[in-house]
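The chain below stands alone, shown as structure tokens; this is the form predicted on its own.
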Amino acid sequence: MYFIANWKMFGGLKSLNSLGKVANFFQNFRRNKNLKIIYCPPTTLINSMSKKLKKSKIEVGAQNCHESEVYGAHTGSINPRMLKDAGASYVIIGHSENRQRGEKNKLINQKIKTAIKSGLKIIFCIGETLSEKRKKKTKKILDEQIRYGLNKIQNKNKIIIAYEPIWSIGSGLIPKPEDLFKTIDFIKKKAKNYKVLYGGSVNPKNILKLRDIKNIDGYLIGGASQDPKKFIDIIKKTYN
């Protein structure tokens, strides 16, 4: 069972002090748990964070990264050999926040081949937005981000699939569970032999409705991930 903290653009270097709370509960809890912890910080404090959780067996992973392999002229942007070379194990690729920010699938199949070949596994974010639910094209929309995103991919024990509807994102609002096992079950049939996380408006409370929901693998965790009291709560509900 996957638990990976998306702090988006939070921390600084003095936040890296509520990690100790959550290393030390990971080392007495996982013991008789399948249990996968990665945090994905922002990049200024990836490598100082892999060098505080080297001990713990706690990953590290980036939030998203440049197409290309090699040094360039792009300023502003960070390759994949940069993140590893930083500490990082994993990438989040295809983030609803950076598709509308103009990302496309064949950008972010790029990305993910690119991520690969540098080293790193990939956190593979797909999802609709309310207006493509209303109009009930969420298959259709996830068809299209699974097929032109993983096109001419191999490495599926590099990837994991993050199912987040972009309308639940710091919404609050998560959907019906009877919804959600249907859409992993689709998302499992599309993308075979892939584990698939749920992600989008995931905390303490809803955590007791989500865990009934025996298809998914794991869960991308957003705000709630900032306060260790919180990110470890959400972990001991799942399993209690």
The other form holds:
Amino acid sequence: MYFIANWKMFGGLKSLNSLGKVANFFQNFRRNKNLKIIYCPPTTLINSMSKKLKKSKIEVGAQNCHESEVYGAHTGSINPRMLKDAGASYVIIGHSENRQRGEKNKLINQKIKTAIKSGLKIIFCIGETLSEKRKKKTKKILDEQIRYGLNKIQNKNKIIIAYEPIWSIGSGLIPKPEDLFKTIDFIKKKAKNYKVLYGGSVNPKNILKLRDIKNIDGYLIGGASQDPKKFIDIIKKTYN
Ligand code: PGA
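One more: the block was the form predicted on its own; return the form predicted in complex with ligand PGA.
In what comes next, the whole complex appears, and the chain from above leads the way.
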């Protein structure tokens, strides 16, 4: 099971003090368990975080990247090689908060290809809006995001898909368990042999429902991942 912490645009150097707790927990807990923890902090913290977590088996990822693999005149951008150099081994691509700012499937596909070439693994986000859900377009949207996003990509083992319905991100709402099972199943049929995670308002309470959905391979956790206690609680409850 994957537990991916997406800190979004939160956190400074002081926030790294909370990691010791999670690293200790992980060291004791992960034995005999197929457990992976990946922290995706803001870019400013990747280097110090990866140094801090070096001894633990917790990995570090970025939250986005530029689509070019070489240096260039792109003010404010960072390419995947630079992220790797800073200590990242993963990158989130296609998060809805970036799709809403104009990132389209084609660009996302380019970013995935470049990031793989640069030696990173990908957390590829897909999901429908509330209005698409109401219009019963969820499958159509997911199918497009998967088809275009993963177009001509061979290295399946380098990509994890995260299904994040946009209406459930930060809202406290999660899909009905039977709907979620069906959607994950649909994604796994469209994107064969990929791990599929769920993301959107995962917390220590609703994990008790989510953990019973047997085709989910892990969680992408935003808000609750900034609090080490909640994050650890979610992991523990998944296995108990
Ligand atoms: P949330 O965010 O857990 O705060 O809803 C999830 C995400 O956007 O990855």
